[in-house]
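Next up is one chain by itself, shown in structure tokens, the form predicted on its own.
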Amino acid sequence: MQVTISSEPNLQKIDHLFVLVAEKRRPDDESVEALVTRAGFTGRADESITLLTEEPRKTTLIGVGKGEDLSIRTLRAALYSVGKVAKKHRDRRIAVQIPYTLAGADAEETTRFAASVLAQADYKYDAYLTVKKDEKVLPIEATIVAPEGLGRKELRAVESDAAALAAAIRTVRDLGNAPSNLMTPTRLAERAAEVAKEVGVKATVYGRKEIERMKMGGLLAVNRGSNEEPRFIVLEYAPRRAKKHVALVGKGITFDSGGISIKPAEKMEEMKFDMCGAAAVIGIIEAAARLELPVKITGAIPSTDNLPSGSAYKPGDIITMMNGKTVEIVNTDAEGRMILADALHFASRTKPDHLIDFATLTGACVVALGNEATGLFTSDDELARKLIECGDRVGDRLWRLPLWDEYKELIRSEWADMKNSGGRWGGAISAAVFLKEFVDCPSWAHLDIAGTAYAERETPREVRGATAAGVRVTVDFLQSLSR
């Protein structure tokens, strides 16, 4: 939905007013207070009620629990509820009052976050539904009632920032939700180039011949089982006043069958989401460009699918990577680290100040952390601290796991420099240790988004499908470099 922010919305033109109400904290608005009293509304986080009113015609009260502890999680759930109710009522114009601030945030920060979340509250990926129940319904226009103390210039800046982030998140979700028969490596590269052109970013797409000349052995090996051509995508955002350089690498496996080490059939359709790391890199760079952040960013995206065939790479094969190191293949389903390794070496050669990669890399990370946090691996304590702080601030939470040298024993090979899987135990860690062998940047972080990149089912905070995990935390980190 389209979101604006106004200190004095015209309620005569509003179809539906939504008000967030906390327990034991009555709204300052007398008319809303009267509604709360009349309805006996307590403000519990699981409570909502819609009332008929004069102006506007409908008012919905949404409980958010204890106002002094308003969390990002609670606010996201409330705003998602706003989107669902507005769609159900077929409202054209709505307004949302948020009388409280997030814990640890001021009114401006709360409003910026709320606007970017509200813009996604009616999101639904329906590109391939031929019969749409809501096709005659016009898009929702939402107005957030601005808190007191924010001037017009500040409001416009908050509104612009939120719109930029919301647009980038929608790009990521659309890319992730697209079916793999259409979102091929070629199409992913085309969309990356289209987004780059729209926001003034340089895009270079390399095909098989160029990839062979670059000796990207990992990417070429994984691609051997596919009829689809591999692609290596490089995005360069280079503002003149940039003082820092950050390289981003995203895993772009457009479909992962596991290859010769084939996955079980159950839920294999979800493996279209295995390119969500690549989508995150595209979205982060789009957001940075729209926000005009003074940080140079290089994005590197290796892309292929991973399929079994007579020409597919096999357990027992030894692959020479772009940096010259050799890898014994013990599991063809450990393909993401193979393509990331080449891209990390490429990105390291650009000499960035920080290097971050994003990958739906291991089921082991999902076992460890579930769907509530992204796994963070880094040897840089300061980088870890900053990323965790940024994640907590924007609701894109990270949890740090060890990256100790002792885990290198798990990937030791008798036949090559290393093997591509360390087995079941500590699987997320051994995968990160493998990646570290191809990084030449002191400030590197690996984000395993396997559990957070997509929601298997609808939650109280978002619709099923791609979530754009990694985007908010990284954009906030990039902004912190210029604060």
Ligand code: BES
Given for the second form:
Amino acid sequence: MQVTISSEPNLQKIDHLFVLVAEKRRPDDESVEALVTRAGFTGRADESITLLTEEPRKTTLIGVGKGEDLSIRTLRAALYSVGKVAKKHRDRRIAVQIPYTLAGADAEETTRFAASVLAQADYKYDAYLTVKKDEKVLPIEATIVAPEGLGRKELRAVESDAAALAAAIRTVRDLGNAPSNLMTPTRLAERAAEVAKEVGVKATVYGRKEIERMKMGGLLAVNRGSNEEPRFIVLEYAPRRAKKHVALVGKGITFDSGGISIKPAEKMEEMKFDMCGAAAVIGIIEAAARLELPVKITGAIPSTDNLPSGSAYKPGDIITMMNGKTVEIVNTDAEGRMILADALHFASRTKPDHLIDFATLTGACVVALGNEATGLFTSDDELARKLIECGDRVGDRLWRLPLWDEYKELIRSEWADMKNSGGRWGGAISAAVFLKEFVDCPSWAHLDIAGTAYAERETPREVRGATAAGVRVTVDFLQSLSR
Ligand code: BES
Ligand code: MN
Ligand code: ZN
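Right, the form predicted on its own is done; let's see the coordinates for the form predicted in complex with this ligand.
Shown next: the complete complex, the earlier chain at its head.
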């Protein structure tokens, strides 16, 4: 939905007002107080009630629980309910009153966050639902009631920042949710170039011949089983006043069947999400450009699908990578690291101050952290600290796992410089250790988003499907570089 912020929304023009209500601290508003009392509303986090009122006709109270301040998860859940209720009621214009601030944040920050979340609250990937097409619900226009003390100029800035981030997150979710028969490497590259053009970012797309010329052995090996051409996408955002240069790499496996080491049928359809790292990179750069952040950013995205065929790469094969190192394939399902290796080498050559990669890399990371945290791997303690702090602030959380050299033992090969899989134990770590062999940048971080990039089912905070994990934390990190 489209979100504006206004200190005095015209209630006559609004179909439905939503008010967040905490258990202990009631909103400081007489008419709301009267409704709360009349309805016997307690404010518990799972409580909500829609009441008939005068102006506007409907008011919905949404409970946000006990806390003195709002937590990010509570606010997200509350705003997601707003979206759901508004959709059900076919509301066209709604207003949302948030009389609290996030813990550790001021009213301005809370409003900025709320606006970007609310913009996504009615999101649904419905591009291919033909049944409900004719009764397609019209877009909802939402107004957040502005907190006191913010001037017009500040409000407009908050509004446009939130819209920039929300647009980028939408791009990421649409890319991630698209099925792999349509979101091929070729299409992904086209979309990347389209988005780049829209926000004034340079895009270069390399095809098979150029990828061969660059000797990207990992990307070519994985692509051998496919009928789709591989793509290597480079995005360059270079604002004039840039102080720092950050390179971003994203895993762009448009479908991961496992290849010859084929995956079981159950949930294999979820492997259309295996390009969510790539989508995150595109979205982060889109956001940075829209926000005009003074940071130079290079994005590098290797893309192919991973399929079995007569020409597919096989266990036992030895592959020479772009940086000259050799890899013995023991499992063709460990394909992400093969394509990322070349991209990390490519990105290292651009000599960035920081290098960050995003990948739905391992099931082992999901076993370790579930769906609440992205796995963070880095040897740079300062970078770890900053990224974790940014993630906590914006509710896109990271949890650090080790990257010790001892784990290198797991990927030792007798026939080549290393194997592409270290087996099950510590699988997320051995994958990260593998990637490290291809990085030449002292400040590198690897984000394993396998458990966070998509929601397998609806949660109290979001719909099923791509979540854009990694985007908020990285945009906040990029902003912190220029603060
Ligand atoms: N794309 C998968 C990882 C994945 C699993 C993402 C579940 C999201 C949910 C990756 O390419 C993969 O298959 N990894 C293997 C590595 C193993 C063969 C060493 C895995 O995790 O099983
Ligand atoms: Mn795989
Ligand atoms: Zn994969």
